[in-house]
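First, one chain by itself: the form predicted alone, in structure tokens.
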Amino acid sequence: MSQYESLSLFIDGKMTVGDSGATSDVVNPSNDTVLARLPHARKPELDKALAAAEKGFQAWRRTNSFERAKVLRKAADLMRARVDDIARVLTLEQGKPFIESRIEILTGADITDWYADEGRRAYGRIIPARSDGVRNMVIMEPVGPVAGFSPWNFPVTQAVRKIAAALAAGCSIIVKCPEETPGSPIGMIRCFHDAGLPDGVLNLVYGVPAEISEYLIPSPIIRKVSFTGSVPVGKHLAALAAQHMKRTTMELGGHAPVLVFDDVEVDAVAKMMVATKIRNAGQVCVSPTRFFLQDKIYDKFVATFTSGMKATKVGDGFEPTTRMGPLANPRRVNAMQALIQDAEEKGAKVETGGQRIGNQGNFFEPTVLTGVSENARIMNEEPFGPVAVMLRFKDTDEALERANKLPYGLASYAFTKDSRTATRVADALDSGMVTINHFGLALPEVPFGGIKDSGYGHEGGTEGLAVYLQAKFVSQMG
């Protein structure tokens, strides 16, 4: 308990528990113990956050980009200085191995640093005029106060992607972070506050998700909405925002296919993909799930991959030998069991795993399925857990058709030594992101986003800054 954060809301530069008295438990997923009680924001606290964001925006938008960059860079430095403290809280509340938590905090610092510099390059342009004495200009301005909604699987980096980009553009933001993992975002928010961010520019709330989103989004103060989460919730929030003409960025779920061709080094690819699959216990929107394996290497890949999954040490995130922590909550355990049972009933074979581990905590075995029917739920629903499906294919056309079958379009993976195949696959995969022969996603400087039901808009890269800016055309004579 002494290692855990003091939980609160952060409104207008001050930590507060609010006046509603509503709270919820924060539970350690490794041992089911209650870590703390989290105060919830209700309408009075949300009104204060909205007023603070409006006031903060008026001051922050007038702060030049060089001064904004100084604050962001200092916040990044503070994240690095406090990495172990924040990472410890993250592992306590979310369960991922401590080394993964440290990487998440350090990545958050890198994202903040990158946007500090990119915000200084939000250039407009001059358009040649048709008449003497006329100057046509495009000026990029911050869109306004933002409502951001971030998930529990990466409670720091997913929030930082919204916060750093919004602040770099000159926007203020109210971010609703996940109630299941609130402590690590609070630690991150403190870094921005201690870096000298003016009061009201950054506000943090917790509470009943539907109540908060349905109050913030229609507010005339909010001009931009950014959401990371499930497809059904994303569609609901996008529809709500559309009623009020609010700009939105939607980073939603995925069901990533992996195409492995028969010219690869099987052992190396299988080892890489095991590490990618068990990362954060598979609770990653870009986690590889549907493995399409060409005939000649199918048996060897399945055997090697299965061996790697079976050898994965599952345990408490603070144990040095742990490679995969618990699932974040009991709902994920129930979801895994239901998906695997459905697949088995439709003819699938469990090569390894498939069971909950123990009766305390939310531990689940890394699982490999073969012989899975196309109409099994796991072939059509995002599993969001440590389950991989092995599928056989003969030629490239077949693999691409099956990979593109679903309405998801977030991330896709491919492995081949043939450059022509690589180019063809990159062009044909119906995803917002494609990475070939390595894992090349989610760096601060590259765009992150999906298509189809996986959403629209981007976080990361210049595209991630652009969504917080709006163009103003000025035509001036004399």
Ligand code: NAD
Contents of the next structure:
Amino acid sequence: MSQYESLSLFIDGKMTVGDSGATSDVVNPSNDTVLARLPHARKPELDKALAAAEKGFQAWRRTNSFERAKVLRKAADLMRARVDDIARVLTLEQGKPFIESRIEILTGADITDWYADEGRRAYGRIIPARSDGVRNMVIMEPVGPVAGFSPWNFPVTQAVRKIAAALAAGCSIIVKCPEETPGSPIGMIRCFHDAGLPDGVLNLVYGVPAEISEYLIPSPIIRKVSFTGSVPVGKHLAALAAQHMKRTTMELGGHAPVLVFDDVEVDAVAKMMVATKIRNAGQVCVSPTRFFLQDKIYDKFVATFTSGMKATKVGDGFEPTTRMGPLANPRRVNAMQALIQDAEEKGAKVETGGQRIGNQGNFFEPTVLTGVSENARIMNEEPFGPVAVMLRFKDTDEALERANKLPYGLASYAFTKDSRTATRVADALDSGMVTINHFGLALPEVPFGGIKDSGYGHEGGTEGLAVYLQAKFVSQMG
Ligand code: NAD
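Okay, that is the form predicted alone; can I get the form predicted in complex with the named molecule now?
In what comes next, the whole complex appears, and the chain from above leads the way.
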């Protein structure tokens, strides 16, 4: 299809299909058609990417932060100028509504701009010395070549968060972007290249994920690993990185609780949460999933939320009226069906949805479940799809205890007009991020990251730059 990207790897400043001959199909999740074949990197291509990243790092670390900022800002401007083209590719391969794709590209530009500036503020410090004539200095240096692994739910922003922060810190990077949605990352990476980034500083590979991570992470060239994806894969890669003493950032799954207290304007909160739940068809690690609703507002919230989910127009991402696109791959449809069936077998009621739509593409109905047993799989496993579970609570202690019960700890939501309740839940919710009375997560300037099984390290904000810097202590006399 002419609108789709020409697929390739990007190694040492050049688009290349490599020599392996191995490929995989990229499929449009709206109609199951094959969009293109993606060339895979094997060891020879990975060796070239590693050598390029080493060479690129030596050049880029010596480029001063003001010059680096100019390149990053230009890349951000190119993303804005090319937003429609890259967004079209993103919707074709991932399915999300075109408007969401545009927002994703523009957010990628904002992230790049923000890190362009933040890289110029990688300050060290001077520590008062014990002897006359001695200066104790802490200098922040780039950690070195990075291996980044980004997923298919936000093919552009998940990769840009790693790329922009690493480049701003003075690191080079090899990213393995998602094989199922490879075109939009290529479009974004062209922006960095066309902005004048030196060859080798940024490299893009595709292939068999396990083969690539098992080759790149142990390489002595790679000094830092950043992964966004599922908890089991994150644990596997963190263990591999530990064996080779590599620094890691792990952005893993979540199972976000939403606490709605009985003093809120129910309709407004329910409508806001429908929009948040259906965004990217629920394939978002901070997607609200377990709704804890206080007794008095339970019925009204369930009714308003259910009618909002039911009214959601599901369809092809290019249809202007579409509010929710297909799921990104057939695995998610199977996962939704299995989780809903299990919940029903354990006594749940499907208030709306619950079914695949049609037999072409991966369309699934926005789904609301009530009466879900605590031991249903969906209460413990991240659904990563358009399913919400309605639960009732009596008091704050009970809501907090149930919200904090899972091994996940990424994002939590709370809605209340009482500032004491708001402060209390902000303190007591066991998660890396809490957003109260609105959706305030994932901006370029704020830290994004989890605790417990949801991972460690941050992307976004000054914390997101810090993970690509290492402190060097220099004590100098005279
Ligand atoms: P998966 O566990 O097979 O893969 C998750 C991601 O990890 C993919 O991008 C995949 O390419 C990558 N991956 C898998 N094995 C790898 C390896 N050995 N080395 C390097 N990368 C590897 O699952 P999936 O079916 O693609 O996605 C489903 C689950 O993944 C979801 O249920 C969700 O929990 C999680 N997920 C989370 C995020 C996030 O934003 N945190 C994004 C996408 C998927």
